[in-house]
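Listed next as structure tokens is one chain, alone, in the form predicted alone.
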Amino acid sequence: MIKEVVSVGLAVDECLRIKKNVLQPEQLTGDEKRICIVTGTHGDELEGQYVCYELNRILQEHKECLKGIVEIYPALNPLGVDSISRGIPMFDLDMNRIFPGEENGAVAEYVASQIIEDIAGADLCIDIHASNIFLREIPQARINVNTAQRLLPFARRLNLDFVWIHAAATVLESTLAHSLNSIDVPTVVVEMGVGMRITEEFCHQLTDGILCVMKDMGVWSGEAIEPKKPIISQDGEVGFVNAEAPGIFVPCVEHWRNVQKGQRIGRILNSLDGTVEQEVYAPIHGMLFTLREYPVVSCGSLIARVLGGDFE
């Protein structure tokens, strides 16, 4: 059933239409659990649409395995999705640092209070994004240490390779996250891939560990996997790599790859007098689980960031 979650007029008899798809049992006890899946708040985060393409796909072949209600919420920037635009075209905001909106303020916090107010009272909510066009992630989730305990065990059943619960300083309270969680919605956030484009293999690993953890919650009966067991770090076990020089960044090791401490990585090359800028090496033992995918670099730009340990 596809509902409208929020309209506003806009310029030239246009609107800005936010809709959902509610997936549910055809006959309610009022017990049922209710887990919301969200995307799209980043225009250029394009992920997210085919886990809810597969999503809705999974659920509407098999209805009769579906026991809670199921919330698909596939662009909360849909301005952003059709213009290419990663924050809100026209109000240049980017829409994940205006959560948790205002009721009675410009058009785009209105829409980001309404959002919140229709997820409100969900029993989880996973919050899927995909990195920028500049990098390119492993299916990670990503939580508040002061949410950790609550999160954790959601958060190990997704089938991702890699859980960074982060340090309360890191977590911007304007997120769309961090607003659900203070109002009591379990919400976990998961980052993959790369902007502007779909990498089926993680789309397909993240449905796989959503179902995991629909039938966990008593919302789903039909098959589910197993889920891999993430690698579990806190912020004091990754390694940085920062550009110390502009240019174009050629890497010379694979993604999601082990490194050794001095290792190279890749090098950032100068194309006008054909020099090396700099040669750019692991700080830290451990596992390569960011790297650069744009190669044009400035001063201080993130090349890589390393999980420092041992791992198979």
Second form
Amino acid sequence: MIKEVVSVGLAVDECLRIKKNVLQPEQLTGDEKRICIVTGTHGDELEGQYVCYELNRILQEHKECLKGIVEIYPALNPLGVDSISRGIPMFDLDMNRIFPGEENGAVAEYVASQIIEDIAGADLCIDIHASNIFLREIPQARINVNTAQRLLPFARRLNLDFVWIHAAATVLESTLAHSLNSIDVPTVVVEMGVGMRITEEFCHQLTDGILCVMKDMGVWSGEAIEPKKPIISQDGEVGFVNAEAPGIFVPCVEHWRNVQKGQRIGRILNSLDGTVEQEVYAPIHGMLFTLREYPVVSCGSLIARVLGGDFE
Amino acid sequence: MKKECLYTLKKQYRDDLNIYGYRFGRGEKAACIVGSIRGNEVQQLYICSQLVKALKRLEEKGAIVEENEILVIPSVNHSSMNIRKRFWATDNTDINRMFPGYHAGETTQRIAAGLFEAIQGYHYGIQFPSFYLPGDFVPHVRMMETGFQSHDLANHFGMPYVVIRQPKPIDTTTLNYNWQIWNTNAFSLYTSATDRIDEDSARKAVASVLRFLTRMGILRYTSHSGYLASVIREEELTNLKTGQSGIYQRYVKPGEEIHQGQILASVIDPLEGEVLGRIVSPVDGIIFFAHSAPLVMEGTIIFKIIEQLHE
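Having looked at the form predicted alone, could you now put up the form predicted together with the partner chain?
After this comes the whole thing, all chains and molecules, with the earlier chain placed first.
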């Protein structure tokens, strides 16, 4: 059942509408668990669109296996998705920095408040992101260290490759995930793939993981795989590589491969004079879980992240 | 006056971004003034250019009090300004949400870190930012309530209003907030415009900075004494929203006194021209902020009103 979460009139003959699809058993007992799958906060992150489609498809093909309530919100920022814009068009602030929103605030803040109100009370929320147009990520969950204990049991079962437990930061207190966790809705942020693209393999992987968690929670009685065991790491084990010169980054290793400390992972090239501006090396021994996708770099552009250690 | 390059970001497809500072006087780091950080802050750039001009002349006349140094940085992000983008041209990030910055981080974190290093240690920090909602303001001084702020000092600008904002998490990465945390008395000065030049409010902004520097014992300068400011807490402003969307017609300006029941604006059907609704003031007071774009969405904050205040 398609429902409207919030609607705001635009200037000329149109409304901004945030919609969700509510899937539930035909007969409700009142004891059903409720899971919310949300994505599209950043309009240029599209991996979640395919996950939403797949979940919709599978759940509707096997209605008899649905034992709880699944609410699918494919586009929290529909104007952004439509206009290929990361943020909300005509609004300065990143939508994922204005939660929990404010009923009496600016339009975007009002919308944020209505989203929180709508999800409140859920037993689990999975917030699917897709990096940005610059970086490719392996399927991973990102969890604030303060919520790790509560969220790890869910994150471990999502069939992801990596769970990154990161430090708390004041500025992150205005994310959707932080706001929902603060009101007792366990919310796991998933990052995978790259902006403006759909990586089918990753989407299937996460969809399978969501079905596992749903089964664990008694929301789904259909088939579910045994999920992968993710690598679980904290900030201290991650090495960052940033560009120290502008130019064109051309990698010489593949994403999601092991690298040795000092191994060359690519070069930054000058296309005007034919020189190499920078040879880029791995800062530590480990697995390249983030790799630059968009070739043009400025000084400081993130090129790669390496998770220290030995991995298969 | 000494012009120096405070930070350079090397670029490959365009000229390097050079952030220039203009130093006046010498001695203790007395005051630092930062203009445009976003690419559409043209008014802020203009005000700082006028300050550089005024301070140059005052310095030539010996009006800077000995053992005081003033640093003015008119423009931080002209890479974006030159191509009419508000945020960083490559990745659309906002330098004013990157403080205190990080030298080994991403591009705008590096710019913020480079700038912040150059502007630390001043007694007073004055920034000309712009608001996240598009519209016109009554000129005012804005301060974050960090526990380090001083309303009394803000009064020395002689602007009509001082606004105190309770910082939200997103504010903790702004220049104003970080300046305060790093022991600089930080003030944000808002004038009536951003992406256009408003001569009158620009002139008043220049005068208010010169007045402040004089009152702080940094300049010898005689000016009108300005206003004794009304201090307002941001959360006490009354937000007035539109119930309809369409074409917006505004009948009052920021700074104007209004009365309960007065019609402040109308929203017109954009296809048929009929008035869809009128925005009526629920209170007596003064318009502090007014939406300026010709179109409005439903629920847009079109006015912020200071209640129970008269001209």
